[in-house]
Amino acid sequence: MKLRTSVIAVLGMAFAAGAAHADINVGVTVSATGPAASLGIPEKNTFALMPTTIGGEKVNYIVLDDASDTTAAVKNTRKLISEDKVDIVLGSTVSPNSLAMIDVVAESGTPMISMAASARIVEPVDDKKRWVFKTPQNDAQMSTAIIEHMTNSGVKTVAFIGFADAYGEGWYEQFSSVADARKLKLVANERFNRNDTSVTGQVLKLIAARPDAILIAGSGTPAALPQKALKERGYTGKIYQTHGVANNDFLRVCGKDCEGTLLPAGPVLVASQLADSNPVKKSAIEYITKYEAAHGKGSVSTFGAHAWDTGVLLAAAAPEALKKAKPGTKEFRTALRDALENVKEVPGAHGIFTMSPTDHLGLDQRSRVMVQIQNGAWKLVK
């Protein structure tokens, strides 16, 4: 009887301890290999810098590679939820993967923060997308920045070439809408795949349309392909890229062919060039300092910063969720979703986040700047 009583007492203490503390399990799927690797690698590196405790609770990160593949991203998401019992999913790197993951997280009632750009990931907020948030700026915000620069620079006609997937289509949808409103004429519209090795046919059509400027809507190193082909064919007009190319791997692959290229980007890309009064500068420098301490000076990219901002949002929301439920429960996942939807004026590396029931991005115009590639480096356009 004494032994039985002792065992019951010990078990009781163990259960009491377990009730007092429970780890927050965070599932991550990134594109650390495949065509989007130049985006996914800095994201993967960033998760190693994330806080290991939030609100007094230990945080565990389970990081998986989806190899830039939609099917693998969905498989990873199912594993993280069903086997690892995560409280939240962070990822994926690219828009097609993130869009494919929505059904899985919604079905299980697990909040998700994407690191991909397409507005379709979070808009419109419906019964499924109410579980989904994202950190990169919307295509519409960046399209407006590009078109403002184009019109101010005297551009009247523009041609478009983008990825033949959700990223390219999302960009064309947003860019063409804003261009039409600003009386900017679109004279050509082409597509290419992320793993293509030639875009000669598309580039010849673009040049034949004689546009004042060309927008390339791609991400990572594959976006260098059309630009190099345009330069090889002698195009001398302005070339714009999207914020999807804002990393040093793109500069390395594109080389001299990208000199003078213009693009919108998050403030973190040129944080040291921002005025001290810029509200994002302090939080952007914080991320840069931590990343470069681990990976060397000049190693930061905007994509790693998107990952960092998922952690910023989690750190802001989790303490509120912990007031209502314990990690590992349906109640905690729901409370975490609700808390994410209510973050206000949270400073990240890319901007200031204020979410709402109809806005699961929460960034405003403070989250974008125009940048030009000069002498192989990023320069703030003032």
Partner chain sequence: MDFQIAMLLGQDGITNGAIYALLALALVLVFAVTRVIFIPQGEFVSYGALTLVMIQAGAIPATVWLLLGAGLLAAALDVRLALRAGQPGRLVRLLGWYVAYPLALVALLYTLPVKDFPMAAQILFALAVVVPMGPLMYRLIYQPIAAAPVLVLLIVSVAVHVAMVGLGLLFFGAEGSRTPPFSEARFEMGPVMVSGQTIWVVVSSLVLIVALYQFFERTLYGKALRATAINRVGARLMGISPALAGRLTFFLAALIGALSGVLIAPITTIYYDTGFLIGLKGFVAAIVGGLASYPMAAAGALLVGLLEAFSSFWASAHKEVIVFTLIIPVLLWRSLRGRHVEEEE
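Could the form predicted together with its partner chain be given as well, to go with the form predicted alone?
Here we give the lone chain, stripped of any partners or molecules.
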């Protein structure tokens, strides 16, 4: 009898202790393998650098890999919510995965911050998407930047070549609609695959259309292939890339064929060249320093910075939520969601976040800059 009472007492004490020091559990699903691995790997590395305490509470990160696969992302999310009882889900890397996860997080009332670009993840904010936030700039913001630059430098006709997948299609949709409004003429529209060994056919067709400029919408090193082929066939007009190529591997693979290429990107890419008055500079350099200390000089990429920004948002919102409820409860998750929606002027690596009930991205014009490749390095275009 005595033994049983003491067991109960010990259990009770353990339970009480657990409740008093409830850790914040953060569930992460990233595409560290599969086709999106070049984005997912730096993101995964970034989560290892995130703060381990927020507002005095310990933070546990549970990082899972979804292999760039939609089904795996949904499965991961269910597991994180039901087994690990996470307070927030961060992820996933690509848009199809993030879109599929919305139903799961909304059903359980868990806030989620995505690292994928598609505007459809957070727009329009409805009953389900009120739980969902994201950190990367919308493609529309980026394509407006490109088109502004094009019209300012006298480009009249433009040709498009993009990935034969959601990325390329999304860009074409955005780009063609804005181009139409700005009286830019699209003279050719081609597709290629990430794994293609040759794009000669497409490139010949692009050149035959004689455009003033060509936009290549691809991500990572695969976007170098059309550019190299264009140079090989003697194309001399302007070449634009998208922010999907903003990592140093692209410079390595593309080499001298990429001299002069223009692209829009998050300010983190050229953080050290930003004016000191720019509020993004400090937070971007903080991330770069941390990442490069862990993974070597020149290893940082803008994709990892999107992951970093999810952490920035969490760190800004969690203290507010902690005032209202204990982690691990439904009240805490709701409070965390509300706090995320009220984030004001929080500097991240990619821009300044100001959320509202209708805007779950919260980035403005300060979140993009035009960059040119000069002497094998990224150079801010002023």
